[in-house]
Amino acid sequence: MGRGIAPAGASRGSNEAIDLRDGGPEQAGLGVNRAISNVNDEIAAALLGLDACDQTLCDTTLTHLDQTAKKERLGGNAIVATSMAVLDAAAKHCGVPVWRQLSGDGVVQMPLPQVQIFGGGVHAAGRTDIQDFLVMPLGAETFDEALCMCADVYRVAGEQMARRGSRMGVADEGGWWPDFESNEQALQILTSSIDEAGYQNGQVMICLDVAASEFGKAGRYRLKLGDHDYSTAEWIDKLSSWVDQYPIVSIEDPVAEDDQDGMRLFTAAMGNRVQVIGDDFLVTNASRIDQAVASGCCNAVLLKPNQVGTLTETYEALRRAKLAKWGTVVSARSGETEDVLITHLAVGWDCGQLKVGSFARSERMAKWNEGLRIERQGWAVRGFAGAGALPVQRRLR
């Protein structure tokens, strides 16, 4: 028997698979009884008798059964949970961990973590315009050491906020609830926290999830914090100035999903200095990745199975990105569950990077701790991806 649980995202791209919700007055309309009925009835009937070890067959069956581009008939949540459960069942049948079921006889590396320190945007009621301020421990030599380094920065950042008299809270993904006068102040405090934690010379670098679709539209970017309005060119200049001033090595969704020209311009300007990740811009979609490669947009992709609907489609997006020599980052959602499968995906598919939130909230720690357990199993895990997982050269402070 296998299990799978569908997560949900507060910040969603317009081209993502659509969750099926019940509507009506109960549970604020967010119930999933209709999706569950689809699993128990139509989906179960279609999968009955198929080989669970043939993930592609099972997932293709699900996709053909739904027959909509965004999985809206049966529900992206029903389909992705089923796809995950099939993989879990297959691994149990074969008597191996899920990551080993995915890697086969291949040798894999532990992924480089991206850990949220401050949550913003829709993850923290809009307290900052930038959605996530994260750190990446490029100087670590093991996954265990990487988590310890990030935990140091997380602790020091909380202490710095307390000394400033900031209100303390926890954002959706476990990072500190921000209390800053500007977006740039968060960068200043985070940089100071890295220094105070004792990490220098590029050992720990900053990643930003801008999630620009939340405040950008039709080539204009309106920031509430500081009351600024930018054109695409002006916004790219602002982000570029942050890269010049702070130890930033990765920027996710720097411009809005409808701003392809902006993404191309930003990648051309900064793609040799920072990892440029497409999330809402790519929505784990293989064809969108191909288009981005051809047009010179991005050099990395965020991989979220529930964005596209099945693990087979997620893997195809990964494969296309690797062919382009892009960075690949398996990611959780803001509305996460205790399921740890995405950690196994990051290891078993040898993705190189993993982003699941911070060092608070059990649904986040479950995934980090699963990584520790996998690393300590030892067999077939050979080393740690480290800075080599980035599509750009490591930048030193």
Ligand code: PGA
Second form
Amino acid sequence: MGRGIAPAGASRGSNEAIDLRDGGPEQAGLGVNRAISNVNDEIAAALLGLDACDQTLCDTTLTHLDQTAKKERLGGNAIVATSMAVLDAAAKHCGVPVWRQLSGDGVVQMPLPQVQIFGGGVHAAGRTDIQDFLVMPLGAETFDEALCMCADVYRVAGEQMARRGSRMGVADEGGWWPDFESNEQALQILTSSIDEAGYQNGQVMICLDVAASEFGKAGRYRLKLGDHDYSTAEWIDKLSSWVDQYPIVSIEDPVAEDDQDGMRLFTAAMGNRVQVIGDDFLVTNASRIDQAVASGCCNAVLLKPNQVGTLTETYEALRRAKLAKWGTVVSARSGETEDVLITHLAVGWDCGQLKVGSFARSERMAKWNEGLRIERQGWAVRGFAGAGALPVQRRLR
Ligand code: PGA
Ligand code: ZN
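Now that you have shown the form predicted on its own, what about the form predicted together with the ligand?
Up next: the whole complex, starting with the chain shown before.
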């Protein structure tokens, strides 16, 4: 017996596996009864009798059964939930936690968390252009300590917002609801929150998920806050100036998913100063990663199993990224579930970083807490992956 739950994203890349929804008038067309029927009928018939411990066999059976490039026939949601359930069943059969099932020898490192402090973009009704303002505690020695450091910054950032008279609430991933006059103001308040929380000298650094496909396409970026149009080159200059001014260590999707030239230019200009993560740009797709490596785009990948559809394909994306010596970040979606499997993936696959949202909302806390439980099992955990996955450790000011 194994279970899996498919998450869903709001800022989806156009090359992701398709989330099959029912359409029609009920539940605004968002129902998943067709996907569920596909699991119970076609998928069950194809998988029954296979060995759940052979994840590759089960996953290739799923992809062959579907036969479409984006898994639109059976549904990426039907397929990823099944793939997750297969892994869960295998671990239960072996009587070990999922991370242990994946790591083989049980020697793993804990991932470094990227914790969202302010949510923006399509996760907060467009109140900032930039989607995620996050922190990463490079100075932490343990996962436990890493979470405490991020919790400090999250609390202080909330206090600063309250002092400014903001009406308090949280965005889709639990980060504070943004109430800023500019994207820069969010960066200023985040920087001063890190200071006020008492972290210096690069102990806690900023990560951004620009999610630029939501407000731009190759050659043109239109920011709502500040009401300004940028060419790709101007936009890259803008982001670079933020890296000069603020303690930024990682930038995700700095340009739109179709802006190959922009991604190449950005990586060439900034790739030795910050981690450049491809999310919508790479969609957890091994061949897109190979192309990006060959063309000098990105130096890290965001791994979201439901972007590609199966855990085997997700692992292949991870393997290609590691071969290129890239950073690897396992990530949740904005429409997340209580399933904690991705925390096990980050640990068991020895990914450097884990990004599951903020320090509020139980679907987020469940995943952070699962990391604490894994770390406390202690006997098998070698240490803390720390900043090793980053190309450069930047020092604060
Ligand atoms: P999404 O956001 O799940 O809405 O795509 C997460 C991200 O962009 O990293
Ligand atoms: Zn993203």
